[in-house]
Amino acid sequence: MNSLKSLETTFIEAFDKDLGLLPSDTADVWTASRRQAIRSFADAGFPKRKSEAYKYTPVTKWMSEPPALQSSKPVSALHLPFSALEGVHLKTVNGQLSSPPDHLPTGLTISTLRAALETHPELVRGHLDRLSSGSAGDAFSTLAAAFAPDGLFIHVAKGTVLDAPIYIHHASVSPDALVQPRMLVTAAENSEAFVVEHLPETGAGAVFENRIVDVNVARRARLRHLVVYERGSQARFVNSLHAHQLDESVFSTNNITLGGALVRNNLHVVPDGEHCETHLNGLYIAQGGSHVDNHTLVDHVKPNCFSNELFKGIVEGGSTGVFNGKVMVRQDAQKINAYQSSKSIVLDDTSHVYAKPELEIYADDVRCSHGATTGELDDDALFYLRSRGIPPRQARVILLEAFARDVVELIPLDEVRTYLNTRIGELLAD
């Protein structure tokens, strides 16, 4: 407790030294928003030991080795596997836009967040206020909102349908540092887009990336989102996504976690319109003592909506997997269909999985279900494969790949699926 309090003070003092805590009449909107965020962080502080939301992922575990607040020279990934695929390609350094494309499709705007605040204030201002006040996230979100020096802004204009994905290569990070990126994605009415993010291995050691992604999906818009996380075995990652949907919109996010020491995906989606469709999917492979926590909330506010969640995990080598998913149905949100499933395989006695699916329902005309299963590999299936002459190790990999494929197959990009299936096979064969 005392160490966390000391760390909170360190962050507040660092902010005060950089920007100052007191409001200024000459401060711009961006700086004022950051000051509000640090005040929200100071009021709430880090989640304490008794916090239910962090029951299986205590914050002291994240902060046992406090990251450096000053960033050193970034190091870059040697391999960007999606860089040759058709689409719009962006690169970031410490989460900040470094190489905007020269040519963009009509209807697509990409810029820094601060630049967008000047050119499109009506699209940005409300999101800054909401996250900075702490009303849409926990301490990690407000901390990132306070310290993010800038951010990435992606806007898909009304009626724009992008034929190819937007690929974001988070290609460079500073070793052993605290990196706090920020991103805002807005899909206007009747638009359609696919955003693919890749965080490859960079050799940056115990880098701690604490980021917030704010998504706004307007009426009848369709937005797909994919995050592939492959940082090194010492890396820490808090990925907080806040999505808001309006009538007849479709939003899907798929989080593939294939690396890192400590990973927490906070996924918070509010279908705030009728006839919304929401999909949350995830796959993680936890090895070598790593800890992966998927924490989701789908908050149904309006009636006649559909949501579905599928999360799968493979855990071995003294690792821990966590799934804590809640579906909330408000009193006026009648005729909701909501489904949630968590499935995990534990490969040895030193590893653990904690699953806590939840339904909180205040409406009476709904169809909702949830379930969680955790087990070992099927001995009968292993015996069948071995009886066909397949060596034990290869049989094990075949079954695990089949288990993971349900989530990977939900990605509608052939080249990305092929890459992921190859990488999963490599990880499981080690």
Second form
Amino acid sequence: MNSLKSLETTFIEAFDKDLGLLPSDTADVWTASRRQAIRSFADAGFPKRKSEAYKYTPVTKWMSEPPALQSSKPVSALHLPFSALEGVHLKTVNGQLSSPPDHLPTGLTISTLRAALETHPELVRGHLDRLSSGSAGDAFSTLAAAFAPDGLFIHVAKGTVLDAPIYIHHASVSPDALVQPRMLVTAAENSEAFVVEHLPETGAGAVFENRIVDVNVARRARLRHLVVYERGSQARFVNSLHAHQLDESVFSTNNITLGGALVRNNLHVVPDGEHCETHLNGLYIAQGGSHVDNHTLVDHVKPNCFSNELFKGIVEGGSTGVFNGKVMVRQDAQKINAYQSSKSIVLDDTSHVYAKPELEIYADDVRCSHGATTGELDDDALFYLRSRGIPPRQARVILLEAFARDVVELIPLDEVRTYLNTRIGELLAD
Amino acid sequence: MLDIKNLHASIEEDGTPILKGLNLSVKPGEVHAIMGPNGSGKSTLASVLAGRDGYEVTEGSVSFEGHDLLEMEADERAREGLFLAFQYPVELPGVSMSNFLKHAVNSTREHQGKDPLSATDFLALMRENAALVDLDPALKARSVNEGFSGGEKKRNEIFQLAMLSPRLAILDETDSGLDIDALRVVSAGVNKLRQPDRSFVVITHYQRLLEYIVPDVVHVLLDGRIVQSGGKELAIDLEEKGYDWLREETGVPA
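The form predicted together with its partner chain, contrasted with the form predicted alone above:
And the full complex, kicking off with our chain again.
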């Protein structure tokens, strides 16, 4: 099969047509970075068939039909359930900031990445270098770094504590093209913020989003992050998040996947400071032949840190769930507490879950544990509900909602929790 | 109310016969006790009546309020007014008591053509019935049976019985694992729920429970059949003499 190679060529040629004709000595840092990224992509190529990281989610599966690189007219979501909640609200079109909000709380900066290259060069340069060099992230990340025309920049200044969340409504997207957004969130020392991203259903179409999110959490900063993915049943999504934490910082990300045909979450956190706290959580419901793959890596390089992971999945209708969670504890990272749990329910025998927890420990004074369970709905529990008069379909929904609730309960926003519980109930009742 | 005729049932998986021609007739308002040693088929009887999977009825019939019980699914039986108090109540992590009972109560009400209970009425009903078995009203926010003590789980079964107000309640070894105080609370709750149009089948290993819940009829189940029936004094005989004399008298092998 040579399709991977020809796909790579397709991307490289498309890029050249777009940007390659510019003079190579351009002083435009942004363009230079994109050109560097496509070179990194060309060197490494897509993950091959034998790649362990893409074993259950082969790239050929993603690209069985090469996505169009020219964006068509974006389609907007009809309903944005979180738009009336208290907080700062941003909208994007194909991942690009559509209109910057006019009243921002003091200490909060929101702009395009290219603009931020002028205003906060020291913050943005590292982000550009990391991605374009291909040193972190895989081919999907370098590809997005090459193609993203611009990006979104969110900066919370030193000591700024935001009382209400920043909501990003990824509200409009081209229905049949490859959209490659990038985003950088930086939380400066002692700051506190909560970023909620919603990718709502936008109607028919095989939208393919390949995006990169970089997060920097400085000393004693606390950053919370939630992604709710609800695109349609043909949509594809590669969500590559890379978070870097410094001393005594707290970072949590919760990834709720309720839609899409193919979803891959690459969540990579480096607690690069002492006394960091890291939470990685996720919930997915895979139905109608969809494929959801959560790949996590917590790379403990410094001592005295805590990390915890909880991922839950419900899989039915010929769907597949994948969880690959790796915890790495480097030699100098003593006194680490790292916990990981993955639980899934497979509702029929046409569906599958592949769970692979990995611990790689080089330090000797650590406490780590992992557990992965995959099972069916508990017959005794179903019978108990039915013996109280509850019809089987309803009993099933009650138990599945309860299973999912652990992850939803971690979200400290009542309205968002209520919305999600309702949506989950609707999805499971169908 | 309940008419069981020549009931034969076996374990579906391996075909082992458990019930071998059981006959039982329960009239409205009566309390029947079923006693028997381990392995005589007591819990199988409860499971078959409640509609648990894993058993196959090979012969006989069960009529409940004039309907063919065996034709109904487990949840239909419950909505028609049959209640099973479990020997081992199931823990439902993440399912709150109030959510669980709201679904249960309203499923039955819907079946009876009644509107769902209002939130206020439902809470009042919960409070009233929790008091019946001395359960903390704060339990409504807790997950069903999760973290409940053995005694709380059994009281919770009687609480659910009260909430669902069935025509026929089967208590499957409700006394097992209870200390004397808990046994008194549970029995008092059951006694308050006795009424002329509600019947009870009390399955137990020991006569002790029957000192508190006084039965109209006591049956002895041996090797899948009822071999003797009598008044409440039969339970006392059994407690004193064990089951062996009955085995000899009725020719049932040990």
